[in-house]
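This document starts with one chain, in the form predicted on its own, laid out as structure tokens.
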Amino acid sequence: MRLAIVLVTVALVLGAPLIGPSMPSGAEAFIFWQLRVPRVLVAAAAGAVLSVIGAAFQALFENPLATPSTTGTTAGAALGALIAILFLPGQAAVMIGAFVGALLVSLPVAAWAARAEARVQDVLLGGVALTLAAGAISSGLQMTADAEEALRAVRWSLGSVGQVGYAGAAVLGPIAVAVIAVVLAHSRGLQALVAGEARAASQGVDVAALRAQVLVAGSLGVGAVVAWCGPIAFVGLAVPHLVRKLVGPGREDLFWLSAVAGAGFLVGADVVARVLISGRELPVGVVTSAIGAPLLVGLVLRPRR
């Protein structure tokens, strides 16, 4: 099953640039190398980062519904990036703003999740509340911007990998490798944490250091993806759950398999966004939300059944 996940991802990544409308004569090389290849690289890096962070957050918060989207990390990164887009020049400022915003939202949710009396529902509600607050502030900021800036912000907020290019791939690639390396280095500790902080501590896990390092790495990864691609929701929720269904829960290889499957998932979602409507291109965030939202509803309702 692990080999199947890897093979499907490789097939998607290698075949995605060739999928789509026929290319005009004489423009094949330009469209292939300058448009399609970089967007596949960006989609693979972003999907791997979001998926591995989702799997790590689910273990870190001891909550199967905890992802960058449901804990408010994505919304915080989006708010920080939006502030930079509207008021500060340069892509570096956008990345810094997204990282700071993601970290500022993640820390209070993590602190609440660490309390003994915290329940799963409370952590989720806290993340939802912070997400709504960040979204309201973002909407207010867009209303204060001029028409051109507001339109640019709205397009960015839908999530897209099509306009990033090789510059974005050169930034997201190393960040993806670093974030995945941090999560894999803590894979045993994260799996121990699923059984509770006391159990993890009894196995020699430094829970405080683990939580801090994973939160910083997760905020950096989400911030980078949001800064370059905009907020892309539900990848960190859908992919780890699908991987668990295929390989089983409680496995240390869940994290690297989630990264591999996430790369293929977002590349496939981008292909769907590119070819679903002839002559038009949907934002990839719309496709991932259409897949992830029903899954989230199903996961929430499942305990009641």
Given for the second form:
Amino acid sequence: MRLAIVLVTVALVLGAPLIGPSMPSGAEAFIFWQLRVPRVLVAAAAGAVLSVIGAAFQALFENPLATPSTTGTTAGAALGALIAILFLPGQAAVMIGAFVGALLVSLPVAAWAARAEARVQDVLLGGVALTLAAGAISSGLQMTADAEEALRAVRWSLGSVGQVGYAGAAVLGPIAVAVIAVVLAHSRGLQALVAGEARAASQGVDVAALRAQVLVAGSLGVGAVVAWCGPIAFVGLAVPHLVRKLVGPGREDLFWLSAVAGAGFLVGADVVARVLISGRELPVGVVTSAIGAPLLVGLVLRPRR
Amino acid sequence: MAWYAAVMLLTARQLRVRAGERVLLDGVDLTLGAEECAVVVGRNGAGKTTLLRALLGLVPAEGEVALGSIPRGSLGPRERAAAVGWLPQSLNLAEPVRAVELVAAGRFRFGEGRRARHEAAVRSMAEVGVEGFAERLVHTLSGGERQRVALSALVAQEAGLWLLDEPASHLDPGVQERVYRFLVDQWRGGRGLLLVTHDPDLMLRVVSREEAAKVRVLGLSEGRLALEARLSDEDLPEKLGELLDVRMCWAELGERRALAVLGAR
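Switch from the form predicted on its own to the form predicted together with its partner chain and print that structure.
Now the full complex is given, and it begins with the chain already shown.
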């Protein structure tokens, strides 16, 4: 099953650029190399980052529902991007705004979480509070914006991997590699957390350092993805749970498999977004939500064994 | 012997733990020699669990804890895990996990590959007699099986001194005795034990008379060390009874004598 996940992802990444509406003659090379290939690369990097961070946060917070969305990271990024859309000119400002917003929310949470006496529930609660506060401010800003700006903000908030191009891929790629490397380096510590922080600490895990490093890496990664692609919902939540369903319980392979499966998941979702309605493109966030939301409901309603 | 043999001596000086206004541990001095066995007794809320957690650095505490001559704080997390291992009262899992993976987490301090880690985990499970459960999900095991799997993780850690928090509570009498026999065998093999229990007679059941004279009994009352005795002391029932607020006596049970509770005071 592990091999199957790897193969499906490889097939999706290699095959995705070939799928799409028939291309006008003369423009094939341009569409293929300048639009589809970078788009698939960005989707793969973003999906891998979101999924590996989702798996790591679920382990870190001892909570199956923890994702960057529940620790305030996504909301901070969204607020930063919104402020940029409303008050600053240019697409670059949106990315910088999202990145700064993600870090402004996440780093205090990470700094607090790194303190030895911080309890994991408090960190999660703080993240939820920040998420709600950022969401309220965002709504207020949208209400005061004019119609065109508000529409731009809504478009962005649905998530897309289409407008990023090689420039985005060149930034996202190295960040993705770094974030995944940090999480995989802490893979064994995250495994030990399965029986609680106290026991892991008694087994030699430096829990405060683990928390701080994974949270900072997660903030960087999510900040970058949100900045370039918008808040793509449910990937970080859904993919680790899908991996568990496919390979069985346990964390030994969870983190690297989540990265691989996440890349395949978002590339696949983006293909669906491009071809589902002919001639029009759905925001990829809509597709991931359409898959992720029922999955989440199913997980919550699943009978306990 | 590994390097930690030299630091197995555990000392605590003026250990004090507060929770808001309440004082949970009120200036405890404690020295545990290498290869010693001590049982910690006391009424509910006397500070037994807090003492173990403070010794492990899991709660903010005033005072000093040293492993050998080295202050706890100047050792790295892995070095501390080499010196002291811990068995908490209960096992709370964040998600389903196979027993072998849980036991392998005890190997965290070793830099070894996954195959070596799994082999060591299965060896540890075999020592406790639960290697047959390696592939089972921990939450599907019975309470006794689960406790012995948790004990396997402690074995896998290979620490010199074990801090055990009621290792046999909630278990049936046969399993209780098996767990204590296993622990005492570890002590005989050179491992130090600091063991919180409500039932010191369990220990008496599995040691010889000579060994009972070596087992220390430490009584906690309102966060203070109120009793220091040996398991073989003639006046142990009176002293223990006073500490626990019950009437106790020695009862002759054929080949051995038992610590018996007569009733409330």
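We call the rigid core the largest set of C-alpha positions that still match within 1.5 Å between the two forms. Positions refer to the first chain, counted from 1. Computed from a predicted structure; not experimentally measured.
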Task: Rigid part versus rigid part between these two forms; hinge residue out of Thr67, Ala102, Val260, Val267 - done: Thr67
- [ ] Can you give me the hinge-style rotation of the smaller rigid part versus the larger one between these two forms, in degrees?
- [x] 21
- [ ] On a rigid core superposition, how far has the CA of Leu86 moved between these two forms, in Å, if you could check?
- [x] 3.5
Task: Core-fitted comparison between these two forms - CA shift at Ile96, Å - done: 5.0
